[in-house]
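Here's a solo chain for you in structure tokens, the form predicted alone.
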Amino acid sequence: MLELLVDTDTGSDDAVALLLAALDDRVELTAVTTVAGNVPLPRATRNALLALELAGAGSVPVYQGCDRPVLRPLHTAQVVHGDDGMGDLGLADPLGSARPGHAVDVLLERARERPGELTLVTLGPLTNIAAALLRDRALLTRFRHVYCMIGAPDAVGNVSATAEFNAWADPEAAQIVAAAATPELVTWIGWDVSRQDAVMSPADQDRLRGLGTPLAEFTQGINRKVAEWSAAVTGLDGYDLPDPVAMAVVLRPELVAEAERAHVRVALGDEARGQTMTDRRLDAPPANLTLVRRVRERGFKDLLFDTLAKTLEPQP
């Protein structure tokens, strides 16, 4: 059984990633922590609760974390995901609410209580993880592995010319995590993977609609704003799913088609803010991260469609 702790700034693609984890029979989702990023913290928390309840996992505890980056003001991606982060569909409020306690304390406590057992998956800016690292420099070593959806090691950005949103939103936090990482412990899955291997083409969207399940309708609906933004900004042939493809790597490591170990820093200066600087020189410092560079697209989409085709029993 793969035991996951997921940290998320729940926008529309994060919600789909949570569905993948919550609906996998081989996974125990032990807790979800939320952070400001795609949307302000209260909306990120609301959206996490909504996704979990839709998946029949409303009992998974959700804890709120940091409501702003380590040093910078909060800049959200609501222009991408909608004001509510879920395509502005007017979804009803979740039945549940966040548990008492701060996400940073939960990360520290869970990792210390069960060293080497939990896998940490981050889907948003790394603010909570960085804050926890400042209190426990050995934090990353206490997890079985840490997977982060972050970065653009090919320097093709989505929020700027060269930066991916999660790294750009809190570059100081990303650099704190990178500086504490080793390639044996920490894997980053960047936007380059999503842009190449996780684009929902018009044919994919037709297939999704054809499933006719509540999960499929939810996924297509909450990503409608992302589809509009992608057509106007990134020019992709459909909307892409960075957090779900990162979660797929966690759930099915055999989907990784290409990876490398490299020394990575995150740019902090204004001009290149958030750029993932990958040093591939022969005299580069030792590698600190494993970077996933390509994923088997067909395998990812099969996992996605198989999950969204499920029909769930009504919850009591």
Contents of the next structure:
Amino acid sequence: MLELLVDTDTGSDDAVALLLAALDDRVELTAVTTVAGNVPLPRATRNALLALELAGAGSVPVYQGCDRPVLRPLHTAQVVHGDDGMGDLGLADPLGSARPGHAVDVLLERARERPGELTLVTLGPLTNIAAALLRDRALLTRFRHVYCMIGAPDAVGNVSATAEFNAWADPEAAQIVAAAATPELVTWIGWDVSRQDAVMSPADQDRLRGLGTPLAEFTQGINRKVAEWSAAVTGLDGYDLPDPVAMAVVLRPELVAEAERAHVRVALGDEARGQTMTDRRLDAPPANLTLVRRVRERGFKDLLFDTLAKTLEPQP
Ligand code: BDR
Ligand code: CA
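Structure of the form predicted together with beta-D-ribofuranose (BDR) (previous: the form predicted alone):
Up next: the whole complex, starting with the chain shown before.
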């Protein structure tokens, strides 16, 4: 059984990633922690709870974390995901609420209690992880593995010319994590993978609508603002699913088609803020990260459609 701890700034694609994790029979979702990013922290928490409840996983504890980046003011991506981060569909409030306790404490405690057993998956800015790392410099070594949706190693950005949102939103946090990482322990899945291998084309969207399940309708609906934004900004042929494709790497590592080990820094200067600086010189410092560069698109979409085709028993 794969035991996951997921840290998320829940917007529309994070929500789909949570569905993938929560509905996988091989996974135990032990806790979800939230961070400000796509939306302000209370929204991220609400959206995480909503997604979990929809997946019949309302008993998974959710803990709130940092409400702004380490140094920078919070810049959300509501222009991408909608004011509510979920396509502005007017979704009902979740039934549950966050548990008492701070996400950073939860990360520290859970990792120490179960050394080498939990897999950490991050889907938002790395603020909570960086804050935890400052208190426990060995934090990353206490996980079985750490997977992060972050970065753009090909320097094609979605929030700026060259930067991916999660790295750009809190570059200091991202660099704190990169500096503490080793390629055996930490894998980054960047926006380059999403842009190439996880775009929901018009045909994919038709197939999704055709499923007719509540999970499929939810996924299509909450991503409608991303579809509009993609048409206007990234030029992709549909909306892309960065966090779900990262979660697919966690759930089905055999879907990775290309990966490399490299020395990576995150740019902190204003002009290149958040850029993934991958050093490919022969005399580069030792690799600190594994970067997934391509994922098998068909396998990812099969996992996605199989999950969203599920119909759930009503909860007692
Ligand atoms: C990442 O930023 C957010 O908008 C998405 O949820 C994803 O985590 C993509 O750059
Ligand atoms: Ca996210």
